[in-house]
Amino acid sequence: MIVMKFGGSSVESAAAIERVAGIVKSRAHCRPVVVVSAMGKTTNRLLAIAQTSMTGTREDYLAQIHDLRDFHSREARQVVPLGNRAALDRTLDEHFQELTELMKGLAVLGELTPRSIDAISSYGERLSSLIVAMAFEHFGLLTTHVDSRRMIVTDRRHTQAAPIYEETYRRLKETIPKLAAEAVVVMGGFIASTEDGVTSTLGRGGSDFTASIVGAGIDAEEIQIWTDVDGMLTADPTLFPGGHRVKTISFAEAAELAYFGAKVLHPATVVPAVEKNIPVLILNSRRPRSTGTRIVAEAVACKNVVKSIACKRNITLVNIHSTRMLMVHGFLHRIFEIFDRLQTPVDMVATSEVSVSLTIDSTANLAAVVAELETFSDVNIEPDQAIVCLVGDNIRYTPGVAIRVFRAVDTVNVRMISQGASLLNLSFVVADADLRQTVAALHGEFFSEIDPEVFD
C-alpha cells in the first residue's frame, strides 16, 4: 500500500482532479490510499464568510456561501457521472445546509471559537473527498471514501490538535488494509475528531500530516505528496527562480527545511514517517514524470556543504536589555515565561550577559508582552526581518562554513546570528528588504557547483 496525498491546487479544479485520476490510475496496482485537502482557496473562503456572519449582514454571507456552493457544483458536475449526479446534490445540500446554520449561530452569538473554526474549516476537506470520490469512479477506478474524522483521534486542542496515536493507529490498521484490498480509499486530509466526536483540525497544512499518520498506522511501503512543484529546491522559488531540484534528502534536513519557510511540506509530517521508517517523495502533480524529492532516514553523502536555503518572513526581532539582571540569575527564565503565559512562540533566541534577542512571527500578544518585559529592561522591537536558514548535514562537519556565509553577505546587514542549536543548519536574520540579495549570494557561493548524485 501507497499513500497519496494532494494539495489544494492539485484537486482545485474539474481538470485538476482528472489529472489526479489519471496519476491515482497508473498507481493503483499499489492499492494507493488518497488523501486530499480542500479545492483551491476553499478553507480561506469558509473563514471569510464566518467572519462575515458575525460583522456584517445576513444577505452578504448568505451570498458568500451560495458562491462556494455554486463554485464546488459546477467544478463537480464536469467530473462526476450523470448516473451520480442525484448523490452529488444530495450531498452538497446536506452540508451547505449545515454550514448555513452554523453561520446563523455564529451570527447571533458573535464569537468564533476554535471549536467552531474547526467545525467550519472542516467543510473544504469533508466536500473534497466526496467530490474526488465520485470523480474516481467516472474515470473507472474502483473508489471507496472514509470520513477521516473516523479515523484520526486528537486531543481537544482544536485549531491545533495533536493525534492520540495508538487509538489512531488501531482504527486505521482494523479499516483501511481491507478497504484498500478491493478499492481506492479516498479520505480528506487535515480534519479529525476528539475522543467524544467532536470535529477536530491537525492545523492549517495538516493534510500532510494526515497523509504521515494514515502512512504509519497502515505500514505504508511510501507517503507520496503532491504539490505544484518538483519538490524540494535548493531555494525558494519566489526568491531565487535558479534553484535546484534535490533528489534525496534526509529526514532531519527536511524537517529544519520545513520548520524555517520550506512550503512544499508540513513541519510534522515527518514525525510518523521516521518513526516508522517510511520514505516519503514530494511530488509535482502538473509533472507526474518528475521524480521529485524523496526523504529517508539517513543522511545522504553529499559533496555540497548545503542542502538548501530555507526562509522565513514576516519575522518580528524583539531586543530585550537591562544592565539591572547583570549577574543575576532568573534573567532567561523571567523573559520565557512571559512569553510562554501569553502563549507567544520564539524561533530563534541569542544571548549575552545582559542582553537577549529573539525572534516572533506572530505579534498578537506583542503589546502585553512588550508591556511585561519593560518592568525589567528596555525594548527593541524591529519588524519585517526574515530568517535566512542553511540546511544540510554537512554543515556539522565542515570547516570555515560561517566564513563562507557572511563573506557572500559582507554588503547586507546581519541583524541577529544562531548556529549550534541544530548541527544541521546556520540561521541568521536579515530586512526582508535585503533578503532576495542575500539568497543570491549564497546560492551563488554554495551551489555554483552541484553534486550530480543528489541535485539536478
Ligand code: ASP
Contents of the next structure:
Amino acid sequence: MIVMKFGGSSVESAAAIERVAGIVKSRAHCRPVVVVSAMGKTTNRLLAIAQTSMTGTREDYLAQIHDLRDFHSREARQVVPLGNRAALDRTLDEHFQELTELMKGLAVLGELTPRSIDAISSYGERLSSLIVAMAFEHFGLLTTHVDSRRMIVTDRRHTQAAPIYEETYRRLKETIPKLAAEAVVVMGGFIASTEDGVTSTLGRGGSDFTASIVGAGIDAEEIQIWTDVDGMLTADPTLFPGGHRVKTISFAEAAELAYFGAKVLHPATVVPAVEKNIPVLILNSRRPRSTGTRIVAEAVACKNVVKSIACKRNITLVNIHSTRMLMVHGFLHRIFEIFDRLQTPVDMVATSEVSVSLTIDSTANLAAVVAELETFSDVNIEPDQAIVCLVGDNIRYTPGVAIRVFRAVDTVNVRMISQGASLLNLSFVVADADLRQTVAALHGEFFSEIDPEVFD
Ligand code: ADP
Ligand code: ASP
Ligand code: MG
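Mind giving me the form predicted together with aspartic acid (ASP), seeing as the form predicted alone was just shown?
Then the entire complex follows, led off by the chain already shown.
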C-alpha cells in the first residue's frame, strides 16, 4: 500500500481531478490510499463565510455559500458519471443545507468558537473527498470513500488538534487494508474527530499530516505528497523564483524547513513517518514524471553546506527589558509562563544581561501578554519581521558558515540570531521589507555551485 495525498490546487477543478485520476490509475497496482484536501481555496472561503456570519448581513453570507456551492457543482458535474449526477446533487444539497443552518445558528449566537470553526472548515474536505471518489468511478477506478472523522481521533484542541495515535492506528489498521485490497480508498485530509465524535481539524495545511498518519497506521511503503511544485526547492518560490529542486533530504532537515515556514510540507508530517521509517515523497501533480523530493531517515553526502532556505513571515519581535539592573533569578521562568498560559508559542529567543528578545507568530493574545509583562519589565514590540532559516545537515560540521551568511547580507539590518539549538539550522530575523533581498543574496552565496547528486 502507498498513501497519495493531493493538495488543494491538485483538486481545484474538473481538469485537475482528471489529472489526479490518471496519476492514481498509473499506480493502482501499489494499492493506493488517496487523501485529498479541500478543492482550491475552499477552506479560506469557508472561514470567510464564518466571518461574514459574524459581521455581515444574512444576504452576504447566504450569497457566499451560494457561490461556493456553484463552484463545487460546476466542477464536479464534469467529472461525475451521468448515472451519479442525482446522487451528487443530493450530496451537495445535504452538505450546503447543513452548512447554511450552522451559519444561521452562529449568526444568532454571535460567537465563533474554535469548535465551530472546525465544524465549518470540515466541509471543504468532506465535499472534496466525496466528489473525488465519485470522479474516480467516472474514470474507471473502483473506489471506496472513507470518512476520515471515523478514523483519525484527536484531543479537544480544536483548530490545532493532536492525534491520539494508539486509537487512530487501531482504527486505520482494522479498516483500511481490507478496503484497499479491493478498491482505491479515498479520504479527506485535515479533518478528524475527538473521542466523543465531535469534528476537529489538524490545523491549516494539515492534510499532509493526515497522509502520514494514515501511512504510519497502515504501514504503507511510501507516503506521496502531490502538490503544485516539483518538490522541496532551495528557496520559497514565492520569494525567490530561481531555486533548485532538492532531490533528497533527511527527515530532520525537512522537519526543520517545514517548521520555519516551507509551506510545501506541514511541520508535523514527518513525525509518524520517522517513527515507522516510511519515505515521504513530494511530487508535482502537473508534472507527474518529475521525480520530486525524497525525504528519508539519513541525509546523503552533500557537497553543499545548506540544503534550503526557509522563511517565516508576519513575525513579531518582542523585546523585554528587566526593570532591575540585572536579570534576577526566575525572570525567564516568569516570562515564559506568561506566553505559555496565554497560548502564544515562541519561535526564537535571545538573551543578554538585562533583556530578552523573542519572536512570536500569533498576536491574538499579544495585548494580554504585554500587559502582564509590563508589571515587571519594559516591553517594546516590532511587527512585520521575518525569520530566515538556513537548513543543512552539514552546517554543524562546517566552520565559517556564519561568516558567509553575514557577509552576504551585510547591507541588511539583522535583528536577532540563533544557531545551535538544532545543530542543522542557522536562523536570524530581518524586517520583512528586507526579506527578498536577503533570500536572493543567500541563495547566490550558497547555491551558485550545486552538488548534482542532491540538487538539479
Ligand atoms: P498544497 O495545497 O498542495 O498542500 P501548499 O500551497 O500547501 O500546497 O504548498 C505548496 C507551496 O509551498 C508551493 O506552491 C510554494 O509556493 C510553497 N513553498 C514554500 N517554500 C517552499 C520550498 N522550499 N519548496 C517548495 N515549495 C515551497
Ligand atoms: N484544506 C486545509 C487548509 O487549507 C488543509 C490542507 O489543505 O492541507 O488548510
Ligand atoms: Mg499544503
